[in-house]
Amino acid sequence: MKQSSELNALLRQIDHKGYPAYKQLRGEYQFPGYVLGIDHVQGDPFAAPSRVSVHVKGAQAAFPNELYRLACQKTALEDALLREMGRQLRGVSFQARGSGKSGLMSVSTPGQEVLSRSGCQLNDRTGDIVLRMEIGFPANGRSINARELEKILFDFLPKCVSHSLYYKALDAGKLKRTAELAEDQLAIRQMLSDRGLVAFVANGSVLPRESGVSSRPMKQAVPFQSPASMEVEFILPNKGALRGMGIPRGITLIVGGGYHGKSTLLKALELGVYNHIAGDGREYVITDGTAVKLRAEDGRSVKNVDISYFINNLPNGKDTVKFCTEDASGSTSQAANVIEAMEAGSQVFLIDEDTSATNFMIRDELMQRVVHRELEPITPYIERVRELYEDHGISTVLVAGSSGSYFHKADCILQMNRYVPADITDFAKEEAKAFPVLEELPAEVQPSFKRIFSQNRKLAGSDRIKMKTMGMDGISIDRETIDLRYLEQLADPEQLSMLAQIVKYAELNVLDGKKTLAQVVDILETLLTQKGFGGICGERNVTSGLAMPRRQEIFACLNRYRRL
């Protein structure tokens, strides 16, 4: 390892040379209190910024072990350090001048959710910290401006590191509260099952967001208050007693007029699979970690999915036991989504009537009389929702605004009125007695989950595979696009970047035409659990800009990969 003085001398040697001379800087340099790694140097000042890492030994960072004793606390501490480094960098980014991206200094920018990110990783055994970031190496035109990079590496960056990655420089009380919040969130998650619940929404939670493009809490929003009949209390390790609404296992219906908060509640439940930062308003909205939002997805690719549980006897004679299409309809796509979620091990389905295929969800009595069952290949979800719970243990939380047919099926019915929920189960059940119960037939078959995937075209060598993330819309691997627009529980573009890495690894190392999809995902999940980002990317190839997806989104991504 070289000393920082050697880096300084090297900078002076290459000053004013052509931009490629910057590549001589690659390596590790000992600075006071940390090691600076220059891991990748950009090709020119207009290219993607250079990748840099900061390594701080645990003894120097000196964070108390009780701040990261639990895995969730470790993730919360990493998240807090990354946010603090981001705040420090915003004050110095682009202070060094030059062409293109010269002077840019950035780290990952977390949203409201607390995700495990490659941008900051803490070793829970040693306390060592690795922070990964991007720096635009300065240039005048395409000539090196070493004096400006010297400012960045020897002035700006050391100050940011000293204010962000050492316990003594940070607010100890705030860090303690961060660790306590993570522990309390974990406690609720663990108690949901024991209480027979699939989700919990604390009293006082703020569910509405600032706007359609901002996930921050809405100011002056109506605080959530549980109906008395559904109120439960948790005794948490740090906060103590916390009361709120418990959503029980079974079938829960959320009804109400337009703009009264039905979808807002469901959206909060969707993202309740993640922990949220203090002040978000949804810190104590906790949902079963396997919960999946299901919807229609016209045009998606479906590969060998057994949708016969819902769809049979298609007029064209197409096989629905091993259903394949490159352009699914609303009903077939939603049927496939349900079966694939079952295959992924999900125990809670979250569904909004507005984003569902109507003919998949319901057939009313008049339609059943006019179009005889023998002429309708679709068995609607309403005929399977009770069976899904009683036979498979899968609960459903459904937002409905136009059809009351699910009143007969529901165990619990919530009405949202100006963002205030009311338990109207008894009233709705009494009213439903005046309306006929739709005819229902038991399932003659149960879905099979023994799909085996292989590549239909071998990827090139791993070094030549080009990957691209398209915001929250999808990813591209070797020019093949995977459309992920409708995976509404993906919370951050960095999760999509990691999904690209996972799919690439699976193609090169796991998908052999012998393992079922569940076995493939089990292998990937074990690697991620045991080795983190390095298990997929390789320890030396981990970059900033990656965040962990859930098992459910790994399944969903592979299911939408047309090349398999």
Second form
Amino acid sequence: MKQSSELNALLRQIDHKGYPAYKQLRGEYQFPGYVLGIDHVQGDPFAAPSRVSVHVKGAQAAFPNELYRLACQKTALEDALLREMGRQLRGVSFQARGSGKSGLMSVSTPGQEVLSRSGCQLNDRTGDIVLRMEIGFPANGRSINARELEKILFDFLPKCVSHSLYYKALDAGKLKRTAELAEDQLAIRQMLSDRGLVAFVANGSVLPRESGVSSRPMKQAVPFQSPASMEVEFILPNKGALRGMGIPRGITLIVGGGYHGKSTLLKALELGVYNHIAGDGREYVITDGTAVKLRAEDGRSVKNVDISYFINNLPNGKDTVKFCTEDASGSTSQAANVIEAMEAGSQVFLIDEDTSATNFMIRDELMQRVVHRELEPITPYIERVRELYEDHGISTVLVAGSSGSYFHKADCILQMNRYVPADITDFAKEEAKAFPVLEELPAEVQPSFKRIFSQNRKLAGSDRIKMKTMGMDGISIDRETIDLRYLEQLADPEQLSMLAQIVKYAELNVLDGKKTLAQVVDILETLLTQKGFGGICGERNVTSGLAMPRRQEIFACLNRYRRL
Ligand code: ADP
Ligand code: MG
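Output block for the form predicted together with adenosine-5'-diphosphate, input the form predicted on its own:
Below is the entire complex, every chain and molecule, led by the chain shown above.
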């Protein structure tokens, strides 16, 4: 390990030299209170900024163990530190000057969800902290401006570190509340299943967002209020008693006029698989962690999925037991999404009619009379929704404002009325009696999940595989794009970047033509839980800009990879 004074000497030597001389700085330097790692140096002032890490020993950082006793608390603390570091850096970024990205100083900027990120990782045994950031090494034109980098590394950064990564500099009360919130959120998650619930929405929650492009809470929103019949109370370890709506297992229908808040409620449930930060409005909206939003996804690729549970006898004679297509229709894509979500172990399906294929969801009586069963390849979801629950234990929460067909099937019917839900189960069931129940046939066979993939191309060495993340739209691996636009439960582009790493790892190390897809994902998931980002990327190759995806999205991503 070199001393920071050596870095200083090096800086003086390379001042005014050509930009590539910056490469000599790579290495680790002992600063007072932390180790600075210069992990990757950018090739020129306009390229992606250099990667730098800050390593603080547990004894120095000195965060009390109560703040990260539970895994969810550790993640919440890391998230809080990253946000604080971000605030500090905003004050100094671009204060050092030069061309291109000279002077940039940044870390990941988390949104409303609390995710485990490579940007800040705390070791729960030692209390050591690693913070990963980006710095634009300053230049004038293409010649090194080492004085400016000296400002960054010896003045700005030490101040930011001591204001954000040392316990003594932070607001202890706020950190305690962060840990308490995480513990309470976990408590609700754990109590859901004991109470026979799939989701909980606390009274007073704010569900709508500020706008289509901002996920901050809407100001002056109508706060959520549970119907009396569905109200449950949780006694939380820190907050104490908390009341709100419990959505029971089984089939729940959300109806109501257009613009009354149906999709907003469903969206909150979709993201309730993650914890939210204090002040978000959805911090006590908690959904079963396996819940999957299911929608139509025209054009997706489908590989060997047994959709015969829903679709049989296609007019082109295509096999629906091992269904393959490079360009699925609305109904076949949604059928594949359902079967794959079963395979991924989801216990709760979330569906919005706005984004579903109508012919997949329902077929009304008149249509059944006119177009005979034998000529219709699709068994709509409505004929399987009860079986899914009775035989597979999978609950459905469905938004359906325009069709009453599901009234017969639902266990619980909610009406959104000016953003406030009412329990109309009894009334709706009574009204439904006057309408005939459509004939339906039980499934003859249950779907099979024995899909096996191998990687079937010559792979370059792991560091020669080119990977790219296109915002929230998708990722590309060696120029093959995986379209992830319709995975609505991905919350952050950093999750997409991590998915790219995971897919690459799976291709190189796990897919072998023998393991089923579920076994492959099990292996990946175990690695991620036991070893974190390093388990997939290699301990020394973890970079900033990665966030953990769920098991369900790992599945979904592999399912959309056309190269397998
Ligand atoms: P629906 O799916 O029933 O047609 P949406 O959920 O799309 O309705 O909501 C319609 C509009 O109402 C959206 O612009 C949304 O932001 C807003 N909205 C939803 N919930 C609330 C609320 N609790 N308070 C105020 N506005 C809301
Ligand atoms: Mg809607």
